[in-house]
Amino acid sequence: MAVAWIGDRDVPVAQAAKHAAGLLVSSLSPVFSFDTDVHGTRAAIALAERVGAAYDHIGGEALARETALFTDKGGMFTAPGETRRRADVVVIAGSLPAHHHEFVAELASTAPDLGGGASRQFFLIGAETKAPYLSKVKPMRLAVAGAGIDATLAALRAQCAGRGVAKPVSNFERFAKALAEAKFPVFLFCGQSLDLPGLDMLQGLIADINRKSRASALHLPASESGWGSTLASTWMTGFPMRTGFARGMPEFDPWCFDVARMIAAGEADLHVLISAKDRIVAAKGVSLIALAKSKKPIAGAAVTISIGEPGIDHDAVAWSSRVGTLAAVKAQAATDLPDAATVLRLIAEHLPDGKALPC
């Protein structure tokens, strides 16, 4: 089975990698976007540095909001294990991605063993009350008629502080009573359905509660691989994703190095796109080097090299929200497809300096 193509022509992987290296050398403004594990991230960032590229996560908008909360605002956060063992009131702010539903279902079907014997109460802000993963509990919806999540959070914060509001939050009395009796309330959130003002408002509410008692937040990232890549980027360059090397040093600018924006604005001439999960589509007017789990060349790509999916085709290291840290993942159905890091290192070997990427 062919695993590499130049245009529509089958070629050996080494030849495709050499051609990709030539495109990178001739590019004036290359950009990388990826969705891969920590090994792939490290190789992608190291190659981006060698060729002066900017890099971002695929669909990095929600990730950028979560990053901004940590870097610009800060907050009060707890770990999944503490939530599992202590949280007696759980508030879900906004909808959560499907990959977190199993964890929430586990919370819904258990009681905190360090919570004094009380069962958990669930409240929802802008989340679906009849979601299957909440079938074991009867969550109460906190909402303001005709208002979105941000406005509901603002009204909830105001009512908790004893201020008047134009429209009250539904079930507020039940929420206030549960909060007053709770030993460890935890707010679950991600950047998928909350924008930055909403995330900021949520942390403000938690800070207000901590003036008299305690509460915390559990960050459930919009993309687990994206959060792993954010941490890898931070320890490699000192900055999170949306960093560029155009001036020979890492520079972080979440607007300037938004790769999707750069491509749309015509600021990039070569796109290196790495993902074994997402369907890859070539952008108009930009040459594409695609590292994808594909049995055929990507339409419009100058180079396509087939790669395996982390945790499926090969072992991987990735962020796990269930444990709140990076974790080793064994391949579920190992194949001979190369991983992204291997291919990126092969491309780097064909650059003019011939230096191997750091391990």
The other form holds:
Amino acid sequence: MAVAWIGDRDVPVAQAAKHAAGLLVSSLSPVFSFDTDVHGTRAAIALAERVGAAYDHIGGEALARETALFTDKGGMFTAPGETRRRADVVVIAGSLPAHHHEFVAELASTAPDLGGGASRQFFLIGAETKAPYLSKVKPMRLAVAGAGIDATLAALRAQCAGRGVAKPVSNFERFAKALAEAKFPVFLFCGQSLDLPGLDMLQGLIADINRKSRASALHLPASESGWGSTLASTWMTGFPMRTGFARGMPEFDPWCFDVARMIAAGEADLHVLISAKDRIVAAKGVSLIALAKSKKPIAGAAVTISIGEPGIDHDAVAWSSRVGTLAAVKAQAATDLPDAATVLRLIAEHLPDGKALPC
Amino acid sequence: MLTRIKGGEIVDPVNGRLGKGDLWIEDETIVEAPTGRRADRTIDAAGCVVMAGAIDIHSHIGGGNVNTARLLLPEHHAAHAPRPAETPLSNAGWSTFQTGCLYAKMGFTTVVEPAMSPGSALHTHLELADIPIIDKATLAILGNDDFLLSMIRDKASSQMIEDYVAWTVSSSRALGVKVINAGAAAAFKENVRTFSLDDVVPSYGVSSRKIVKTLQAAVTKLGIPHPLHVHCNNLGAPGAADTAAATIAAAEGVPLHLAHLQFYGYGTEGKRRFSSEGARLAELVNSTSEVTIDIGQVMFGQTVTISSDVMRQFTSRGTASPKKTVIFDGDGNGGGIVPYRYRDDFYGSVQWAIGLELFLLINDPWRVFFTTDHPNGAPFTAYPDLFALLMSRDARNAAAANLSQKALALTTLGSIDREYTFEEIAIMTRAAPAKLLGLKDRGHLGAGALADVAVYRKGKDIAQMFREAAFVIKNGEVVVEDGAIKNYRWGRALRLNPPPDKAMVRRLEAYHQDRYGLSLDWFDFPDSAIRRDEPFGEVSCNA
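Output the form predicted in complex with its partner chain next; the form predicted alone has already been displayed.
Below is the whole assembly, all chains and molecules, this chain first.
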């Protein structure tokens, strides 16, 4: 089975890698976007440094908001294990992506065993109350008529602080009572449905509660691979995603190095796109090097190299929201498809300096 | 390859070599001067001091909290000077890659990350694996985790506790055990805000003292070379010297290591009720031979405090500069990230002086270790300036002249004449750390030792001498020449590997399934997950 193509012509992987290196060398403004595991990320960033590229996660908008919470403000956070064992009040702020539903359902079917909380109450801010993953509990909805999540959070914080609000939050008395009795309330959040003011307001509410009692937040990332890549980027370059090497040193600028924006604005001339999961589509006016799990060349791509999916075709290291850290994942059905890191290292070997990547 | 380092001033207190001579290296090992053979390579060390590669026993260089600090402070990198473009990712700011390069340039060849959450061991080791050139090691944090606290509460046998400690060290690939404000992180989750040595953790009925003593006994019984590494209660609080004194007394003849003692050297004298207890603590250390300490020296400027003492970090949120923090209630300890700028005001001056008092008043360099508790007291890049302060009374006096004299009047620093010698520096930064960590293959220049060597060009400017080594050799390879990285290599993480008890593994599996809904497999990983050749080096436990 062919696994590499230059245009529509199938070629050995080494030849495709050499051609990709040539395109990178001649590019004035290459950009990388990826959805891969930690090792794929490490290799991609190392190659981006070598060729002066900017890099970002595929569809990294929500991830960028979550990152901005950490770079701009910080906050109070807890681990999924502590949430399961200690949270007697769970507040879901906004809707959560499907990959977190199983864990929330687990919270709904268990009770805290640490800290003195006997049972677990659920509140929802702006999310649906009849979702299947919440079928085992009777969540109470906190909402302000006609307002979005951010405004509801603002009103909730104000009411918790005893301030007046134009429109009260529904079920506030029940929430205030639960909060007063709670030993360790935990707010679940994700950048997918909360904007920056909402994330900020949520942390403000948690900070207020912690003046006299305890509360924390559980970060459930919009993209698990994206958060793993954010962490790897941070230790490798000192910066999270949306970093660029155009000036020879890493520069973090979440607007400037938003790769989707760069492509749309015509600032990039070469796009290296790495994903074994997403369907890859070439952008107009930009050369594409695609590392994809594909049995045929990607339409419009200058180079396509087929790669395996982390944790499926090969062993991987990825962020796991269930354990709240990076975890080793064994291949579910190992294949001979190369992983992204191997292909990226191969490309690097064909660059003029010929040096191996450090990752 | 046979290498001769020729004509340097060799400072090797372990083997009694002090004076001009040659040092011979064959491949990765230091050897006796061979007869009848010529060197393949000769390094001219005339006018240089030749020491073993330095070892830092307490520097936060990798893992979840360190990385969160990077994430919190992208602006921190703007202050970094332009960096050389010779090596992979060497243009990165506060990165793993730069960490290895900067340490190597100063002649350090082994660094210990002293606070690894066992549950995040894979993350920590991945970061450490991306730190080039130097060898690394970690200490696994215990003492706030439910499994241990429950065992102590339920009066589990000492054998069971040892089995748990051994499993933790083995599975997390650690070189030792650290306890941080024992019990306080667990108490903080139940809304306790201050915690002392004899305070009791709610829900467990176990005192902090009991946790420390239990872990100290387990570490000793298991033959873990490094004594229990203790971050005491009440860090940074005026009056904390009493806590440190009580903890020192609690050693009770069994080895115990107290981390960053400077942060406990605060008395309550004076109008501001903030004074130095450095001399008192130094005297206590001098008279308690089973205790070793590292300093956590404060140097002035911007830094960020990183600690798994989550209660302490929560308390200090108000001092954050810039005004942003992360507080993490993790499984067990968690952590707190609080940016901080040490100013040369009254408080900063007292802190600066206390660290120096401890260095200079503790008589035995085998029991005091050179740290700034990077980055808590200062970044490790401040080490050369600190060497200069320790080796020159004039340099200290010049620095002190610019500080708060009212503050310094509450210390004994001005009356101390001691100047560290090269031999004492070599003990404190090489020989003693190797001994403390059980690393028999390094810290000295005797035949059979690993060829980790630092060659410094002597000059009047001590800081410059230690900032950019003339040569640094790691495992026999020249990695630094004239202060520049010459060779990029990958070190290993040094670990103990006590065999896990099968019954304890079964018990932990059942515990994790029941309490976390997870298999124990989630907390383990194969060495191949690191994606480096031979990522770990094994160190033996004591018999």
